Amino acid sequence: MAFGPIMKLTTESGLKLELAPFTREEVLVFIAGLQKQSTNQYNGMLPVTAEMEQEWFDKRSKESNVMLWGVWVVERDKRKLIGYTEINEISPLVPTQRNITQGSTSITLTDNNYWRIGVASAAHYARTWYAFEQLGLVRLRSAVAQENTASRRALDKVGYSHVYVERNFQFIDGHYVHEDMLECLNPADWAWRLWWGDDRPSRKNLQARKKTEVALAWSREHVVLP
């Protein structure tokens, strides 16, 4: 289950991305972007050689519970590799009760060249629409740091939600910073009722659900599976 299947999508902005597996001399153009502050700033990572990078993809390979796509640009038929995105952790939320699934979700764009023009937008679209609708998970987890506010607002665009937050996770710029956790939750008839139970959503979960449904059907529209 190690690398997702690929992904064919179109930005907002008419950038063609891939999302597709990756080999392990591949993984050898993150190391660039991955030894910037500017990179790993918010998501704890120290800076990595290459024998460091090749060891986590070696472990990543072989882990049952992930699904991994780097991020492909297309350009003039010339693929580029900028990053990667994962599903991790998926499992049963509780162990004895296997219809509630769950997973973890991240991205690294280590090309910022391409931050803050929609291409983890298209992403987030592309892994939350085949959680759902292709793995059959119930929810999607995720963290970000309370100032990245870029990665928090397309989060929030896919429909993730505030659940609590972690205080004083990491040591940036001479001050503490908080961690927001998050959750975008199936809106499948059959995956909310599974989920609420005999709870009632609030307010915010009803218009995280509308958010999670757009971008379902624009991934329904948009995204091809070769």
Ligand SMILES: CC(C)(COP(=O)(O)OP(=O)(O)OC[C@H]1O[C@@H](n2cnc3c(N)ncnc32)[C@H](O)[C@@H]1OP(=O)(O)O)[C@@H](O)C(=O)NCCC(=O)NCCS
Second form
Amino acid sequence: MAFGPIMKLTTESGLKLELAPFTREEVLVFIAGLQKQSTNQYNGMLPVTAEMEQEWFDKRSKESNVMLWGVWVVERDKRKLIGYTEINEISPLVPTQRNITQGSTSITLTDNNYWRIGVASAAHYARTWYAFEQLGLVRLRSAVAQENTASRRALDKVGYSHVYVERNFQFIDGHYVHEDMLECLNPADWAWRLWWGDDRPSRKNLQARKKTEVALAWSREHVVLP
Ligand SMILES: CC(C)(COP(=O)(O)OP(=O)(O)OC[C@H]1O[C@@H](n2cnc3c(N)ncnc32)[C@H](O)[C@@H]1OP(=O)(O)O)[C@@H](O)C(=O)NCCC(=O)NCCS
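Okay, that was the form predicted alone. Show me the form predicted in complex with the named molecule next.
Complete assembly follows, chain above in first position.
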């Protein structure tokens, strides 16, 4: 699996994006960003070297339960790789019951010149659409530091909701930071029934479902799989 197929879309601000594979050489553009504290602080990552980044690429590209995309911006017909996003740990929730499948998601924009202009929000829309409508996953999970406002906000907009807190998972700027564990559920009737069974989803879950439905409707219209 490793790489997901090319998806083309345009952000709300008009920036053209592609989620698409990248090569072992292209991965080196991530290094400058991954050596900055501002990129790594909430990911719990440490700075990497070229060798480490290419080892990561080699390992990732062989993993069958990962779907990885480079985040490319297209400006004046030139493509520029600015980060990556993935669905990893794709697997059945209960190993013997293959119908409820889930994955964990993450994104890192290593080029911080492209932060705060809606890139992660658009990438989350496309990735979520792909996970639910092309892979048929039932649940996506993500973990986000409570202080990582941008990440939390981008996930919230696509319908990730809070499940529980991992306390004290990192120590940043002189204090412990907690991590919110979030989930986003496939809003399609078949998946919703499978997930909730006889339980009644809370109002919070129903609101999150609506957001995901809106995100999927947007993506059906705006994401192109060439
Ligand atoms: C977190 C990250 C992915 C956000 O990407 P981004 O493209 O800048 O996010 P967006 O522009 O789509 O913004 C998402 C929302 O957060 C808000 N936001 C963005 N940066 C913010 C900031 N520094 N403070 C407060 N809000 C912020 C945006 O206004 C937007 O909300 P809105 O749509 O209501 O206006 C990016 O900063 C990054 O890669 N950081 C390093 C790695 C990381 O932390 N990854 C996530 C780990 S869980």
